[in-house]
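In the block that follows, a single chain appears as structure tokens, in the form predicted on its own.
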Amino acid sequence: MLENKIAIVTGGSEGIGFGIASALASKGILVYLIARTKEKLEKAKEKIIQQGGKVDIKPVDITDIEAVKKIVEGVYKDNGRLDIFINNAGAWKGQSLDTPFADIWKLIEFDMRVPYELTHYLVNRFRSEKENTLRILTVASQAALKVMESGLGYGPAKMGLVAGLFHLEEELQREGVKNVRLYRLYPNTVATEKMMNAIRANQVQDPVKLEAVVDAAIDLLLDKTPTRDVRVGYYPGRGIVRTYLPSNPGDFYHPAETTEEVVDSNFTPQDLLK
């Protein structure tokens, strides 16, 4: 189903973005990696090529929305289609009452406005392209689902982003648009390369392995999940669990039945240190 498709992954040079990009490339997809640092993009490209994947890179500051739009248009022109857009780029910073509000707002702009504006653009750009089915997967966070410590910028950004996506979902449903599909992924703390030092120092609690997050992303894109909203995390005594959240805009932030699936009951964070 995914072979020979075209995908763009923001923040694709490392972490969750690279993990998803690598998995997509392994399935025969031509993947375009978007990130700010060309050197990191070159290294990511080389890794994917070594694995036998097809990849291209597009260095850009993700906050330059017009530049990203030009990349999207260029990819579409070169290939005659765009099948997958992974809205992954983001950043986490602990922020408290002592943090200047200007810094809080800067993080909200990066983590909320940028991916929301890109999704808004993509929805409007492709909703009339009936021959082109576009799947937009946004990597949100558990912070979109609960209030967390030191999250004065990051928390509202992720909550606001998901709220915006559900409002876009409502408009798509109201207009009967079928060829643009929105998916949301809510990882708990993930054991990316950047996080491993914090994990080793026991500064981060209950991380989930990156592969579990990537697997959930791929299953979402393949419509192999019961909903289009999936939370993935490790829970002591249970292992790695997927929680399938309601995808109907009418159920957003309202009590609704959710289902859970234990995908790896044997995993513990100590496995990451072996």
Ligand SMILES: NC(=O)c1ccc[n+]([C@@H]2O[C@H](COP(=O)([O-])OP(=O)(O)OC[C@H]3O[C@@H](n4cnc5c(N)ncnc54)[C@H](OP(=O)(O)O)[C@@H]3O)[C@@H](O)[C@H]2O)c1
The other form holds:
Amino acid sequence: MLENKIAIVTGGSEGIGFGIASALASKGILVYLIARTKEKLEKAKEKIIQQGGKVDIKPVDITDIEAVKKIVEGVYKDNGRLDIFINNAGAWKGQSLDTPFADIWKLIEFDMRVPYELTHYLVNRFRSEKENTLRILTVASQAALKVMESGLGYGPAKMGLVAGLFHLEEELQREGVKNVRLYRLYPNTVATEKMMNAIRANQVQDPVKLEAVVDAAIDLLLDKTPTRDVRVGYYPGRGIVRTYLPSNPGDFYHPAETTEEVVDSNFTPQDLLK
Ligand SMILES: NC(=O)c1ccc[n+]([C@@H]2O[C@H](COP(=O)([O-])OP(=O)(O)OC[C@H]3O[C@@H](n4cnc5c(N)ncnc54)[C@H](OP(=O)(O)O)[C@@H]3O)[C@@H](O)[C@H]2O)c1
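Please could you give me the other form, the form predicted in complex with the ligand, since above is the form predicted on its own?
Once more the chain from above appears, this time first in line as the rest of the complex follows.
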């Protein structure tokens, strides 16, 4: 179902974005990677080509929304379609009462406004393209679901982002739009390459392996999950667990309606250090 499809992945040169991009490429999808640093993009491209995948790179800062729009239009023009947009680029920074508010606001702008504005643009751009079904998967965070330590900017950003996406969802439902579909992924702490030093130094609590997050993203895009909102994380004594949250805008904050699935009961974070 994914062969010959076209995908764009923001923050696709490393971490979760690269993991998802490389899994999509392994399924025959042509992936366009967006990030700022050309050298990192080149390396990511090389890895995907070595794995037999099709890939192109677009160096850009996603805060330049107009430049991202141009990339989307170019990709659509070149291929006559856009099937998947992974709205992934984001950054975590620990922020406390001592953090100047200007820095908190800057993080909210980056982690909330940018992915929200991109989704708003994509929804409007593609809702009348009846021949094209666009799946937009946003990588949110567990920080969208609970208040976390040192999250003065990151927490409200991810919560606000998800709230915005549900408002867009509500409008799509009200207008009966079926060809733009929104999916949300809420990882707990993930063992990305960048995180490994902190994991080795025991500074990170209960990381989940990257593959489990990538698998959840692919299952979402294939509509294999019971809802379009999946939290994934490692829980001591239980292993890797997916929580399926309600995708109906009106039900989202009713935790009684969640269901859980243990996807790997054998994994422990010690496995990451082997
Ligand atoms: N890692 C976790 O534990 C975790 C947990 C929950 C949620 N998340 C979320 O998952 C997403 C990915 O996180 P990650 O940990 O995988 O990130 P990461 O390893 O730090 O990678 C970030 C990616 O985004 C790109 N990027 C950063 N700023 C950008 C900008 N202004 N314009 C374009 N590209 C930009 C980076 O490349 P350049 O620097 O070259 O631009 C890189 O490709 C984020 O939304 C994060 O909040 C992460």
